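Next up: a single chain in structure tokens, the form predicted alone.
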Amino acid sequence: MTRPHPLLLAHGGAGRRPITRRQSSCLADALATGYAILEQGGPAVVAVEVTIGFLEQSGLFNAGRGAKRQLDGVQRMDASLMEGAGLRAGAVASLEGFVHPITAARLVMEETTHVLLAGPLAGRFAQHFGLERHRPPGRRRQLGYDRILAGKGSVKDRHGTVGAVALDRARTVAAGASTGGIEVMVPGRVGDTPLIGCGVYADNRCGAVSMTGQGEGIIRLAVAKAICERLAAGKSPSTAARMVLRELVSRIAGAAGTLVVAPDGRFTIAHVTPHMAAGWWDGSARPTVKGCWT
């Protein structure tokens, strides 16, 4: 079988907000930056990390410099990374004060025998490896826990999580995601992004998936793994994504978007939200970036 051309997909979140011109330009630049790795024969997992790192650095999305704050005024970020050849994975949850949680996730994958590190000790781990620090200006007033819980249902939007999937020349797939969570969060809340099988999954036998949207619903159906299971059963990326997203809506009124790539180069970008900032590139012409995919 002929090897498929390298392929890279990236997203900047799914929700009610349309993509801005600056976000569109940033996604295109992120795709170009990440694709350069694939074009030079580099591995999919590195292309995914570099693409997501570009988006984290920009401050234009709910990740890295642009991460939302939880209700106590603190940015706590989650990220994960997985490659499909050996099913290696790494993740961090509730990481504070670093620009690139996705790199911390890669270090968990490569430098430990673990998959997930969380909280202040994840921060000490990132500090040990000299990751770039980020101290956001200002801080919200500390809220009493009764007031925090009183506001838990007033979520404004969930747009802005970033993610990517890639297929390299060796036919290895990879997936990753990085987020600052949702608009209104009880301190310590963790969504789907750092949970392997929920926010991301990658397996060379079927494909790679990166999710965005309402994390609680994505967790309850383990959506990324569910899509991969349908790929393994012979469904196309578009059919697998539609099947699982429909189930997410019908069973628990969830809302999400997804990037899916198969080892043979077939792919899809799908969402059941009004908008999804996303794009793809296979090295020809220019990266394709849109705010709505049908």
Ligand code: ASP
The other form holds:
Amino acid sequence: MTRPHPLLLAHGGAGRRPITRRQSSCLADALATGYAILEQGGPAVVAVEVTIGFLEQSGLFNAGRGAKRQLDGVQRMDASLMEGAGLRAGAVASLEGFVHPITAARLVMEETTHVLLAGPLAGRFAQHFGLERHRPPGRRRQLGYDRILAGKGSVKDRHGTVGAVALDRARTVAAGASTGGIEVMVPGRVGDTPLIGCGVYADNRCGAVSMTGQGEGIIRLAVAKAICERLAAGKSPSTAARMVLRELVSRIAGAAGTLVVAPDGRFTIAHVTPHMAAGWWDGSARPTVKGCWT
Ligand code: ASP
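The structure above corresponds to the form predicted alone; please give the structure of the form predicted together with this ligand next.
Everything in the complex follows now, all chains and molecules, and the chain you saw is the first one.
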């Protein structure tokens, strides 16, 4: 599909569960909120942060207020953000106790010379900038590794990782993602979301990608960068996404979904999971949000 820019795409995770009505209207509201930035001539990276921040705040997705817990009962969240003009990027991994990991990622990008901060010291960094705290109800559990590795005590829910890609009036692209991880996680597990080139990538020479799905597979094929490389080789967003997702399934039985936007405004939403909660908006009519894009 080709659209005049600006353009914003957002997702609420890919997996086996269908999107709920509340999640669907929250995604539409997040698109409208983020799009207002683009409409006023604001940068794609800000639109991505604002869109993801809206979803983190809602508590309806596996990010921010709604993040899943690891097997010791603790929420450890991952997020990243990248913009395609200067290839600037920021990320946090295993962040505990904040509503907006995506803003912590933006601060890493803007306020440090680094790309990724992890663990309690990423929390200290977020605290320094006064980011909003979040103390979820429930307790830390003291589990031995025999129980942890047997996967005991996992918490099941319907929430999904969140992410967004945008193209602004200056034809700069940006991508971001934020997550509480997957269903069953050994404490300390980090997925693809904070890893640049795996969960997200953005480069004005080819496009922007935000991933969701089983992080371990996405990491092993560096999927976001692999899709960008195919865009750079002249493939359309839908062909590039299909080629890489097919390889993910055939080579390592992975499962994922993706948002892809090219600098000329072509875009795709693709997944190899039964469902993917996602939508897009170019400012005309109303945001389009669906639970399945195949
Ligand atoms: N990719 C995320 C992770 O592996 C999870 C997801 O997107 O649902 O942490």
